[in-house]
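Coming up is one lone chain in structure tokens, specifically the form predicted on its own.
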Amino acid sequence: MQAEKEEEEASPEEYVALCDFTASGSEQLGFSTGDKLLVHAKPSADWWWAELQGVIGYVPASYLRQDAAEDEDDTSLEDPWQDDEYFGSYGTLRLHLEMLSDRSRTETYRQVIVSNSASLRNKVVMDLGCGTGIISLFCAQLAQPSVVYAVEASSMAEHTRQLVKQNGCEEVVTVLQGRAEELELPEQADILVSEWMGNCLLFEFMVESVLLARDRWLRDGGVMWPSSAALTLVPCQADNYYSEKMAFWERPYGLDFTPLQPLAQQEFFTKPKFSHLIDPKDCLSAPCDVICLNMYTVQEMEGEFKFCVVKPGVFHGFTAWFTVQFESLEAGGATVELDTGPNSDPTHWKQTLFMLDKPIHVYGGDSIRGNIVLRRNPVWRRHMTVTLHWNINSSSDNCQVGTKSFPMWR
């Protein structure tokens, strides 16, 4: 009986693919929407070991669902925006402590308010995703707007009301709890300010809520802060990280553990490394902006790059960061910029590292061309996939081409 029970528990489960997935390494299993996969093991919450038509490999768990056909009319399914989990995380102090402790981030927003204080007089300000209300409080204390609508969807809004009263700003700041999609304001705003940026600029896609609020509540000629944004990319070395996660398995304690290296590559290099701090000396070329966003218009989330390698080194991957700009309300006033790159003071975002499956030796004068595409996950819409295509033209006439997709999820 015990043997039969163990065999039953070990039976694979059938799942249906909700969207296409392109494998980026020999250990991954690609599939198309509607494919039926057998899941043999769930070694982590993110990656499962599955089979499709006799081929086995790792698959992203968030791309699969059991009994998808039966679930189509089930309104009890989790909201694909994952609002309960997403807003729940902002209802606790952990993330707010991290953001408020980021002086570069917070002082930049204060600088924007101070440098535009005269022009903010008697204006209507909307602070979307206000959190603890720090930007709204800056507006109330450092400028003289007629009203600030501090909008927060999470339960933190209850505490924000207390903070507004505690700091004597209740006559100026009105806290509204609700999502941008459901919000009703008594009037249109002259300024829409928000700190919507995520890792690699767009992660979590709060920007979509900002754009919706823009279209609904920003008056004609109104101003958005940030007003523009750019995602920056650079090819880089990452010797320490590669040694820590991959080279370690070559001879630990004098033993050959290299059979574990494919597993290490799958586990550590398939997803991007958040909170990476790149040493400027590890940049193999000058960085370039690959995606530029004008917050008043709609853009495609993709761009091209061309790098000229300036020194010999080992090309381990790409590092990304972002900058945002705040246009001045004052005639001839200076634009304020927040830069999360390696040559600026560190922020809580730091940088994001995308590792190649295998390092490549490059030399001065080599060129690395390609493109980057950021796509929201069609199922879980706060997740996204970053796909990088690259072509290395070497002075030795060798040409190497590569493509890799990196799923990013909460």
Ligand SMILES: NC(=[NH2+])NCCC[C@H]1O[C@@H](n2cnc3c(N)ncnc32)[C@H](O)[C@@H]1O
Contents of the next structure:
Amino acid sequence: MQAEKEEEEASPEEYVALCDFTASGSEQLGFSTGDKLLVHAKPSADWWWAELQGVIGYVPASYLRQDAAEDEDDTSLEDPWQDDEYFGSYGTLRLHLEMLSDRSRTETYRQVIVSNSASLRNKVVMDLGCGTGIISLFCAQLAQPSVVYAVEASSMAEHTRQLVKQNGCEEVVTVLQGRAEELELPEQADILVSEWMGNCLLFEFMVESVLLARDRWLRDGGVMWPSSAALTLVPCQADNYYSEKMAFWERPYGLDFTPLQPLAQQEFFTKPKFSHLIDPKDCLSAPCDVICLNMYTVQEMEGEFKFCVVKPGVFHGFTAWFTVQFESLEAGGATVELDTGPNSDPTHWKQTLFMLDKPIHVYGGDSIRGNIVLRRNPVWRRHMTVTLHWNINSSSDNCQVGTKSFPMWR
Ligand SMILES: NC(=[NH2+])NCCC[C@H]1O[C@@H](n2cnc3c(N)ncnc32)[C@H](O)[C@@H]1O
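Okay, that one was the form predicted on its own. Can I see the form predicted in complex with the named molecule too?
Every chain and every other molecule in the complex is listed next, the one we just looked at coming first.
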């Protein structure tokens, strides 16, 4: 309460509106892009108490930005996809080296090409976001497509052309530099292959470009690789992480640093922990696919779950990972799957850990029901907020309900 009290007396902070917001209900305050709002209090992560020209009401925090250097931020207002930064990062080798070094990922795409090589003969392939061109080179080397259009928006494209020539594939592979949504392909494709998956499956939202390209360049009856995807979730223990970031403050060097624990919760548990490697023994129940994307239809971004706790333990949070499936070009042929979960070969995505604010003791037979909602950031198009609602029904004491939103990253 003390913190809240001080918060209300603090002087209001100035924020700028990044996009329009229409109030729904008398409690809310509507505004337009560029409005300067005075934030008086932040009762929750999602909704703040703000003032605009003498009118006060609740506003969505994700629509606001605190302006340090005004002119500097204005440029970022125009580029919600932050393409300069995004494609800039793919113009250097760092990320491509990380992806190429991920054998589980890269060998899976090679296996897809090999096991469909006969059916790929004389086909037109579009490789969306080809990067260094590895998938296109597999197609040219391991099958006989008539042409592969390797599409890459970053400056890596000019190096990719060199790699195509260096490996004698220039007869088959044509590198096109540009955004897949904007460039012109000489013809429709029979297969649209892409490695678009980000952390927690969707982060970066490259999937949006894949679906736009599908609608524009994949011929009727054409095949999407991956053909489907699933986000998987499991309630878990995270003792080491919890001890390292929270329990640490209990007795460092014999002193009591617990007043810092609210800060630690805010700093370490607000955003998901990427590159988490969960030990299967820390899973408190069987995992569950909570969001399934059919790459041919409109996708769901929301999913329900019901976990049955199999052993007593401490419920520190949820861990998420994903799987993608590649259907065979031959009717009845085997589907290839890439699984980034803890029971498969590790990948560069690892898993994503969502820490609750307070750990909860759970017991065998307890149920953890709820849902997960992935909401696009209305302003930063490659970012999202993951909101988890859970409801624990435990034989030992009454049910506990909780909810938490995790920004990824803004
Ligand atoms: N699995 C991922 N999370 N990222 C790995 C693939 C990303 C590659 O696709 C390129 N890329 C991403 N979006 C696009 C686009 N719309 N058009 C062309 N290239 C793109 C990007 O420059 C990078 O080389």
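Positions refer to the first chain, counted from 1. Between two forms, the rigid core is defined as the largest C-alpha subset superposing within 1.5 Å. Here the structure is a predicted model, which is why all the values come from computation and not from measurement.
- Superposed on the core, the two forms barely differ at Val386: its CA moves less than 2 Å between these two forms.
- Residue displacement note: Gly341 has its CA displaced by under 2 Å between these two forms (rigid core superposed).
- Core-based superposition between these two forms puts the Cα shift at Gly25 at 23.6 Å.
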